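Shown next as structure tokens: one chain only, the form predicted alone.
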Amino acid sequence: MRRDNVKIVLGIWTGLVLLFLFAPLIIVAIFSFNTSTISRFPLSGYTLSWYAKLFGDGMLREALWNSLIIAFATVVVSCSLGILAAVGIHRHGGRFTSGLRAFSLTPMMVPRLVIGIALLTFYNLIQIDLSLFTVIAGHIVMTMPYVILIALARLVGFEKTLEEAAWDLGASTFTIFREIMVPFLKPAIIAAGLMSFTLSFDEVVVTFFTTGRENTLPMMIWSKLRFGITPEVNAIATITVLISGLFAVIAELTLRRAQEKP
């Protein structure tokens, strides 16, 4: 097969894969503008009334606010702890670096269902009432491995001679971390924060097992699905996808920048 034909076949295959991945999201967005409550083609008309109804819903605003609080709190804590853990593994891991790296990334390999059940069991064991704080703790467990992974990828290109020179000049460990390490890790910190926000904002499984009376936006979508798929549900899903997709794209671009810069 000629090289040009191979490129054409690969291009068609790539297009089909992308269509398979994004077609459901596009259809959901289209039906969110449908005037009819029945999701079917052809559309009976176009309207923004479902979005207007959503933004006038007090429960939706509360759920969105809770999701934002959880996501921002998760970003702050997971990035703070994850960056410190990555620096510690990189600097003091020694011959145990590979083992520590693998151990810190274990929550990425464990199914979310198992993490949710384990957290719920732990909370019941120590008799903690479920609330937004328990949700935040669960999201931190889920997102911190991604922070560590991104930070460790950035630290591969770090020159230890910079720290040694700073120590020779009398700088303290905290000064070295603040003036050298943090600026070097800045792109990775931004990328890790955006990734953590995206993962936390639309998480359902872990939130389901760790939430109390407070609702989140993904949980609100889940609860509304009991009454069927309506344009209102499609509108909520579209908003969630747009917010998550925006942060995911920004995180990917920032991560590429972090990997390209020395």
The other form holds:
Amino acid sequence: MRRDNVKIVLGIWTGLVLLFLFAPLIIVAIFSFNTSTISRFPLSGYTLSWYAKLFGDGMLREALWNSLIIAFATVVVSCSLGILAAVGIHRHGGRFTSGLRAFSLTPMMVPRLVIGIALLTFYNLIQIDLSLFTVIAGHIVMTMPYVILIALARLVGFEKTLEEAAWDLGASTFTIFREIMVPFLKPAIIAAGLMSFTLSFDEVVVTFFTTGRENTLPMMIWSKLRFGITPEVNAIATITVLISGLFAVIAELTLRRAQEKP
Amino acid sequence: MRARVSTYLAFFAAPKLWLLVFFILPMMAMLLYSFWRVIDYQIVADFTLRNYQKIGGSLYVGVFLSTIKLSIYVTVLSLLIGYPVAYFLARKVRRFKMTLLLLVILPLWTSYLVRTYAWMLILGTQGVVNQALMGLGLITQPQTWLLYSDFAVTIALVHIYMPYLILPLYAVLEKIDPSLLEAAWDLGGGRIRTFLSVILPLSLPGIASGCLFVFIPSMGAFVTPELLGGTRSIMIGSIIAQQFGVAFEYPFGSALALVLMGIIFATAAICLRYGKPRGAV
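Structure of the form predicted in complex with its partner chain, please, following the form predicted alone?
After this comes the whole thing, all chains and molecules, with the earlier chain placed first.
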């Protein structure tokens, strides 16, 4: 067999690009275990004290708590509304659904900054005080399009005959939704839920404009960075990256397995 | 008929209501505010075009232009770096394909704040790059242009958004019918000719959408220029954000954001119009 030089060159290139994508995160993780307060090489020694310090930090615990409340509320509402919308779009075909379809593309079209300031302007106009609720509302707007897209992608493989059979046997729309659509969509719901959680948990721009006095974890990183780099930030950053990475792998594997045997 | 209406409402009432209240109305509010003004720290309902006239001044036009320029750099770099990766994943690799794809997707799930911050560690005066270069004896003093510059913002934005370009490009490249390539080969087209006159034109839709997925968030970037741009590299996102902070200029900020959205929509329309497959087929 002829050696494919193009393949070798492209393979090396891909490896270098992956290194470019991952090396910065790995460097942050390495510094999070470094004893020195200055994040620089050579490393001065191994320690877990920055992590230990995090657990003793009351403000940080409160921020984490807020982040979790926001993320859980976002997941529940965003998934419920997004799944309903996706099944509705799937059932009704193109009619009366163009608005929601266009909305499902907003994450690609509308920068987070614009979503954030539009919400802030709106809250200012109707004189609503900023709170956790105003943040959650924004996070739901931000994540719902992803839920709709993931669910619609899964629904492409849906056997219409299943639904028709249920109709013929006298099942109501609600029964069909509960007994057929939801189980079929389960992998998509899991993946969409994990994705919404991660997006919400990591979000700083939309939160920045819609939060009142409440702090969240990314907002804390953001304000700490204003005063320079501290080793605690390395530790928080490493934890959030690990959580997101774990969720990403679970979500991808769930979707992939579902695709293999529908 | 009534059943149809009630199922329609069951599926769409809640999502559409949420969309209306927390997306459409806020956009309308922004449009409304852009014609208002601030007098004595009070937002006053008015109808004035002065916010838009103010944007016409050279200062803001300049920031818009430099933001567009930087976003174009980021997009072109992402395309040049990402295209070979997408091509490799779609057409050259079989065994580790799924693992490699997962590795490309994985960074998209991680916080853009953390990924921006990582570059502060790498490009700072005590950062990895400066230390490596000094260790190699290539420079004697830390280079300060690495951080707080267009360079830092560009490299970080490429790092954050390039995977968004690889994915649609991969999807398009994977669908190209191998028999087309064989035909080109049989007709005597070399590798380069086959690439330029078959593969490249057929991948145009992927290039167009992939470039948009990089260009649009770069235009609206706020966290990255704020942390890595310093005073030397200012993007419109930071200027817009300032209007909603201490400056308390919601009306002017709204007008700036609407101009930004106008530029984004115009670019999207152009890209999607010219991004149709041409040439071959």
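Throughout, rigid core stands for the largest set of C-alpha atoms superposing within 1.5 Å between the two forms. Owing to the predicted nature of the structure, the values given are computational and were not obtained by experimental measurement. Positions refer to the first chain, counted from 1.
- Taking 2 Å as the criterion, Thr134 does not count as shifted between these two forms: its C-alpha moves by less than this amount when the rigid core is aligned.
- Core-superposed comparison between these two forms: the CA of Ala102 exceeds or equals a 2 Å shift.
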